[in-house]
Structures are given as structure tokens and as C-alpha cells.
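Just the one chain here, laid out as C-alpha cells, in the form predicted on its own.
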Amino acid sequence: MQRRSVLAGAVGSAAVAAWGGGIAAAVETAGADTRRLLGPDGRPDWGAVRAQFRLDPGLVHLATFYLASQPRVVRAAVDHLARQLDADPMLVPTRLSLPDGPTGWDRVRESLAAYLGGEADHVALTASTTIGLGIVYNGVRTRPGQEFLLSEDDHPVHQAAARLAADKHGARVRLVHSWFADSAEATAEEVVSAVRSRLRPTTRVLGITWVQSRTGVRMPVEAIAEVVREANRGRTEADRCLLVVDGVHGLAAVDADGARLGADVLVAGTHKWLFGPRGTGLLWVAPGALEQLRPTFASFIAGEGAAPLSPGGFLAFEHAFALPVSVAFHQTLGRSRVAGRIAELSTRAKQELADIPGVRVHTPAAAGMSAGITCFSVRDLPGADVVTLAAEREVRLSSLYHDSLGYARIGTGVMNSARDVDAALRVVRDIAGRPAR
């Protein structure tokens, strides 16, 4: 999609005025903002992204990626098909336009696999993540005795998941602890040789995490994917082990595309990283393991390939047709610019937490092994007491409730700046300077 296809064209649109002043001067100014995201040299300018988000100024905001601000050209598109809808319900679901044209699930998978680098016809629409996982796990077609294996390292829900399927099918959870012995020097070649270890021929879902929110490894897709397709060979495909990965936490903040990492099935919210209206999805399946899920739920999205998986259902259609906004958003930023800026600031952020005595980081310093989150430890504070401790200082991080692991976490976006990270880095030098209680 080009740059101007949405974004450049949510000025003067006649279909905007038609909808009445307010909403059409709401849309211009998000246009007008949103090209003035480049600078001269054409890169962007990050205090002019920062300004689209609408964001506390008063607070330190590290923690976005867990339910992310959305930015003013995309907050306008949800309001412009709002008003439509409001004036009109039975526009739905054909006849919705965005300022620059109609909108609906065909432009919304269009525009979702031109950003994954794979084709509209293997993309799923879902609400969130968690619900993509169900999806995915209770589609597998299995057997009795074989296994989907995951680690302790991926997120509660995918790991609930795989077990609800596993009830229901016959089939069994393998957790291994981990895949590697430290989270924080973890490589890639450790990673592999532990999963080419773990397989077993009764292995029928791989399940992994593509940027694990407990640790923050970014774990090597690419390499994975080799080593099961060393496993199948051989193999019906009955009992072909099929790679699975949660890659909520790398779509939109890796530079790569979702849809060439060599995964089976690519499973994503787009209300993070993305910047996407919230409670929105998404589903990539690779054309050779299309005949191996079966849909859950009866479908509204008319189609061949992946599109009988997408739940139907009346939902928030407004926040659904607007998702090729975010994504042009995206697009005209440059997803390697996004992805450098987040390294930036992860690395700066990694760097200065481990100077800071009583302090240990839990996130690989190697920029392959890593993305946005980075995951520490403060003494032996758990990470909700210095989530709430950086809170009574303005400062806003996160940590994983569910996780006994406790540590803290700071997350990087492109609303970020250098001085948002170095605050976040005086808050928790205090904390860890704090007597032990």
C-alpha cells in the first residue's frame, strides 16, 4: 500500500464532509499531521510521532506495548466509520469507506499481508491474540498420542491453549523449562540444539514465542523453522510437527516479514506494536498447512484459504475496517526505521541497567537475540513492587502479574524518547539504592 493511499488521502475527501464538519476536520488534521511525520531527509521525525499519541505529557509511558495509545490518524479513522455506522447500521459489512475509499475484510487482509509479506488469502482476522492461539490449537488436526510442545517461557494463554485443544483431541502438553540455561546470554545455536533435541516424532505443534514477554529474548525463528522442517522429513502430514508462534511482540517491532519466517502459523494481536484498534488480530497460515486446521467458528469473511478461521460474529467494525490505517501509518514511518528506533532505545535502556549495582537484566544484550522489552531484576524486589514504586514516581512499566519469576519490564516504542528511557533508568537506580526491607 502506498503511502498516500490512506494517509496522504484524508485531506479535502468529499466522503469526509459528507459525514459533517467535526469528524471531516478531525480526519484532515490527522492527514495533515501524519505527512509531517518525515523530516526534510525524509526520516521520520520522532517528536512529530510522539505528538500523535495522546498520551498523559505527565507521565513516563515505558509499558505501551501491553495495550498500546493509538495514534490520531488511526483514532479518526475509527470515529469516521463510527459516524457512518451510527447514521447508517445496514452499511455493514460492504458498503464502510475510509476517507480515501471503501473499507471491509478483503482491504483489511490486503493490507495486513502486504505488511507480513505473504498473500491476503492465508490471513485470518481475530480479535486478540489469545483468541488466535485458540483458534489455532483447537483447529489442529491430531491423534490420539501425539504432543504439542511448548516452554514455561510462553505466555499463560498459549500455553492454556495448547492444553484446552489437548483435552478436547486426545492429545497431550509437553513444557520443557526453557530453551536455553540463561535468558540473558541465551544465542541462537543454544536455542536450536535445544529444540532439535526436544522433538519427537510424535511432536504435532511446536509452539513458541517470537519475542517472549517474560524474558525478552527474541527467539530464531528462522533457524526453528529449518530444524522442523529437518524433522519432517519423512513424515505424513498427519504427523508433521507444525511451527506455531505467538509473534505478538514481533510483529511491527522486528524488521522482518511475519509471513517469510518460515512458521506454519504466525498468530498476532494488531493492538500493540502495530498500533491497530484494540480488539483486533490476526492469523497468518502458510499454503502447506491450510488442510491441517479446521475452523472453530462459523465465519462471516467470505473466501478461500485461511479466511473460513476468522470468527464471525457482529463486533466493533469500526475498529476492524480501520486496521489498514495503522498500517499505513507504519508504512510511512518505514518498518526497519521503526525497528531501529525500538533497538535504540532497548539498547540504552540494557546498557545503563546493567551499571546500576543491585540491578540484573534478563534480556539479551545481542540486538538478534532481543527487540522491545527488556526484562530485570532489582534485588529481590518482585517486579509488581517496582512496577508500583516507579508508578508513585510518574513513571508507568509493567511486569507480568501471573509470573513467578517477577521481573520488571521496560518497553521501548516509537512514542519513546532517549529521555523517557534515562528517566525510567534515575527511578530505578533509586529503588535499588532503597535499604532492603
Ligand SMILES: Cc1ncc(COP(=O)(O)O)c(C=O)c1O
Second form
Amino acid sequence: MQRRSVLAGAVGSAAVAAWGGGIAAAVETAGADTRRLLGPDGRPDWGAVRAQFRLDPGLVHLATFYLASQPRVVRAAVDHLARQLDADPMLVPTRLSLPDGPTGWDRVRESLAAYLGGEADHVALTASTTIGLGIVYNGVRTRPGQEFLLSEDDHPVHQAAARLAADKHGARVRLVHSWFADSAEATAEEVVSAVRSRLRPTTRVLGITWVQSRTGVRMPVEAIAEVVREANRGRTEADRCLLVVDGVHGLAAVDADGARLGADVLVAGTHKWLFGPRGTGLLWVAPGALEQLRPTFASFIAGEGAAPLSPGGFLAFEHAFALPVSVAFHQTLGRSRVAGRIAELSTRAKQELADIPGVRVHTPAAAGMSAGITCFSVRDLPGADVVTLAAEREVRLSSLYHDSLGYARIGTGVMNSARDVDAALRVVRDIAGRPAR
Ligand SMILES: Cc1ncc(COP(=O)(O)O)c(C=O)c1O
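Can you swap the form predicted on its own for the form predicted in complex with the named molecule?
Whole complex next, starting from this chain.
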């Protein structure tokens, strides 16, 4: 009786009834004021998608990949779980429910695996990309003299994870400056040839980033995986080079199965493009690489495969267990439509930015070599200054702090419109036209 009232109180009894049709249906109906996400033609209604977000309408938000603003359905699911936990904490960890049925680690792993095109047994759960990378580099079985090979364009937390673990393992980190001469002109062939020439017999991990947050370049992961496979011919398991991909800006921004890229490990926070609750993330480990990774933490997730790599402890269960709703939100819209919308808006940004005197775009124009992050510079201004000047005009951009390149970035998500992009471009045009200091 008490439990029923908790459930009913969570999102309102009408919404609970509507959610009974499954999470995908719930995404369409939760909340009385939610318009349907899809129009009569079955395509996303981007206005309805935007209405799901509590983003301040007085601001132009083009940095939402930094940390997700959550759609209404995800907030409702988190709230629904929090109410159950607050009413009876002993429901943890096996008796919590989303409105359409039980949720827990198994369901979360299954839903993420379905989204990645892989199997639940190969998914571990983390709280962020940073934690996932730490688990991978700490866990990899390494022999003294082996190296982790990355580039300066990989995120500082990726480089730090490799360094911290290398110090413990007697391994070393080798950083190449970049996989391309000029990010704006980067091609798959150039990247592949650079990777081929830099791999050594002692390279134990090649760490790359699916979509670089420093340049916006989308790395040709499948082609790089092929190069790694060639390099591994004749190597023993202990000498095999593992391809580790920081996939945080590819997941839910690129139309590809993360589990079928050819990587050995894909690491991603799910609190960015996937709109998962804050403090959630995943690791996907190829079956052939499982033996090469040892757990770093005690895990609360029982099971075979990658499960023991998930750090344990009592976590934000109401966040983690709501992840299937974020996945369903994306599945309802359709991954190719989401990626298409992101690319359409970022292409608009790139083309218009390129025409502004004093502005240089550093992300490739080719859709296949980019995704939702467009990096640019304005004259010789540091990116952080461009971000500050844009913020004074109510436009939210971002830059990588403490970065020597320090480009400003426009990130286009499904909550954005061409109007948002155009508003940002007007502001960038003004900044570029200001007299130099
Ligand atoms: C490429 C890349 N990797 C890792 C991270 C860290 O992500 P998280 O906050 O999920 O740890 C970021 C942060 O924005 C990033 O851009």
C-alpha cells in the first residue's frame, strides 16, 4: 500500500498510467504539458524536443555537451526513484522501479548495450569518463618497458589517467603532438598513416578520442582499429596493443554502434550527449580484451564479463538507475536523426564562421571528420576571452580551460535550433569586429 502511494506520487498517477506502456511510450507522454516528440510524419519535432529541457530561455545555449541539461522525462525518472529511496532505503539495490517495471544494474547495462549494439556482459558502469579512463589504465596488465601512446589533443584527464597508471606499472607515456598537421584539414588517410608510423612493438595501449574536445576532429576509429589489428599480427596477448577510445563526444552524437567500432575499450560519460543523469558513465570492453583488464575497485555489480570493473560503493542509485530513460529518449528520436540534426547545425556554424573576417575554424568541414563540436578562434584572442565576451551577450560557448590552443567552441545539440546558431554567429561577428586591444 505504502509502496503504491510512493509510485503514484512520483510523477502523478496519470503519468504513471501512461508510462505503463513502456519507457519509450513514457517518453512521449510523461508530464501533462509535454508535446509528442515525434510529428505526424514520424520525424522528431525539434520544438517539442527543446521543450523537454529546463534551459534558461534568456540564454543561447551552445555548450550543452559540457554537462547535460536533462530532458523532463529523465528528471521525472530520477525523481521517481529518489522518492522510493527516501521512503524506504532498503529497496536498494534490487527493488527499485521505473514506472514501466523494475530497474537496476542489469537493466541499465542491457539498455546501454542495446544502444551501443553490443552485449550487457561487456558493459561496466562508472560515474564519469574520467573514472572510466582511470579504471582502464590502472587495470591494464602491463609489462615494464611497455608504453601508452596518446596525443596532446586527448583530454587532460585521459593523459593524466595514462600517466598516473604508467608510474605505478613501470610503463611510460608517449605523447605525439597531434595525429594531423592542421586540424581544419585533417583527413582519415593522414590520421591512419600517422598512427601506423608511430605504433611500436612496445605500445600496449593506443589511446584516442572519438571526437576531440580540443579540435572538434572526429577520429576515424574503424580505420585506426584496422591499423592496430595489423600491428598486432603475431603478437602474444601480453604484448598486444589495445585500442582505448575516449568516446564521450561520439556517444549519442555520431550515428555509429559504439561496440562495433573495432575498439578494445570504449569509455564515455553518459551525462553529456546522451542526457543521462549527472554522475553516470559507461565502459564497454570487447570480449577479447576482458582478460587484459583487472578491476581497481570492489564492485557492487555481480556478474561475468566487464561487470566487476564497475566501481562499487553506495552510489547515486536514483541517477544510475534512470539511465534507461535517457537511452529510450534517444531511441525514440532515432540515432541517425539525432546525429543528422547535430551535423546540420554544426555545418551551419562552420560555414558561417568561415566567412567572418578574423575568424578561423579549426574543425574539419567534412561531416565524416567532425560531429557536434566546432572549434574556432577570433584573431589572437584566447578562447576563454571569446567565451567571456559571448557570455556578456547571453550566449553560452565553451573552451578547454588551461589549454595552450584554447579554441572557443560551439556545441550543437538536439535542443538547439538554427536561430541559436545564428544568434551566436552575430555575437562572434561583433567580437571579431571590435578594435584589437
Ligand atoms: C574528450 C573528453 N574526455 C573526458 C572528459 C571528462 O568527462 P567526464 O566529465 O565525464 O569525466 C571531457 C570533459 O568534457 C572531455 O571533453
